[in-house]
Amino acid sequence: MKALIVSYCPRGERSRTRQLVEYAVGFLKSKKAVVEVLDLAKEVPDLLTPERLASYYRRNYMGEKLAGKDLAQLKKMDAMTAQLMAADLAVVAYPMYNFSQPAIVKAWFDSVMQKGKTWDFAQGGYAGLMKNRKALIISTSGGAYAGDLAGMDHSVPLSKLHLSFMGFAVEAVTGAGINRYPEKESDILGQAKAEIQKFLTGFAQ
């Protein structure tokens, strides 16, 4: 079984998200899973610039065979898509920024949500091409967005939508309220690790 860990932890050793990622990687390796890590802080996804978007549309929607510069500018997008397509499990981990995903994480989703590769049109709608695979979202936030504040969290719901649209069975673990309740940081992260282990135990069986 192969797991792809897509992480964005720009604060390095200070990152609480990184603590959870390292826990997930360690657990997967202890279960003999093949683990590949894509660090988005080091391997920044390409943006859908007008030129890149035009090439993508011509190839993936119009069926044109690209060459030269047109094909080359899709190289990183295609490499990241191939990484995802080769995985049985995708773990996407990042901190919430301003109530949503960091821009780099959204750029990764824009890269890998490719028509004809990870999703396609189907009779009456859309079809995810990544079925029979699982995905886990790991997210941390300084605030706690539950109850009346749940509508402020556009991070996890958006990631769930992206992944389920591609066909993944998705679950999420959120370490929320770390800055709001600093005295509870250890408990919050401990609970998140327990939830990660529970999910990954099911994957590794």
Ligand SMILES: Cc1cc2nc3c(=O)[nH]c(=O)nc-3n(C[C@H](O)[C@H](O)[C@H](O)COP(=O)(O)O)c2cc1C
Contents of the next structure:
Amino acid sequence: MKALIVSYCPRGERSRTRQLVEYAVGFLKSKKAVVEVLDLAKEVPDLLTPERLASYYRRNYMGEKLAGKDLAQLKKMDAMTAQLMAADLAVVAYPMYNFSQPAIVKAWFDSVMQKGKTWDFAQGGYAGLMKNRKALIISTSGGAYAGDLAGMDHSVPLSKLHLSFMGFAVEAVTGAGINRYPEKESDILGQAKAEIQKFLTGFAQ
Ligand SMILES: Cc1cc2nc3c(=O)[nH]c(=O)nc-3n(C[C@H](O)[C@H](O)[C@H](O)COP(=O)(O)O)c2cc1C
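Could you give the coordinates for the form predicted together with this ligand, as opposed to the form predicted alone above?
The complete assembly is shown below, putting the previous chain first.
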């Protein structure tokens, strides 16, 4: 069982999201899972610049065999994609920024959502190629977006869409309302840890 932890917690020691990531990593290691960590604060994904997008399109859509500079500029995206494809479980963790994923997390999704590798066209529709794999989203946010406010959250729903589009069976644990209800911070994080444990216990069996 191999777990890939993709995390973006740029506040380091002060990050509440990081507390949840560390909890998940500790739990997985206690179950003897092989754990690989991709820290997006240190390993920043490449962007789909015009040149890189052209290479990606020529190779993944037009079937061209790339070489030299054209291939080299996809190297980091391809390495991140291969890393994800080798995992049985993907944990994607980050705080909500401006009602969505931080841009660096979106850049990671743009790197790994490669046609022909993690998804493809099939029978007039789409097929996720990451079948039989699970994914867990771990996220914290200052506000809480339930009920009438649910439409403001483009963070967890977007990550769920990205991961399920690639074929993962996805669940999410959110520590929501941490800034709005500071007196409840330890309860919110404690509840999130309990949910993480529940998900990972199911996975580790
Ligand atoms: C740049 C920035 C943008 C943020 N945008 C939102 C937001 O749109 N909605 C929200 O509820 N919280 C927002 N927050 C608050 C964080 O999501 C919240 O404090 C989170 O718990 C921080 O996680 P961390 O402790 O792991 O850094 C934002 C924080 C930052 C730094």
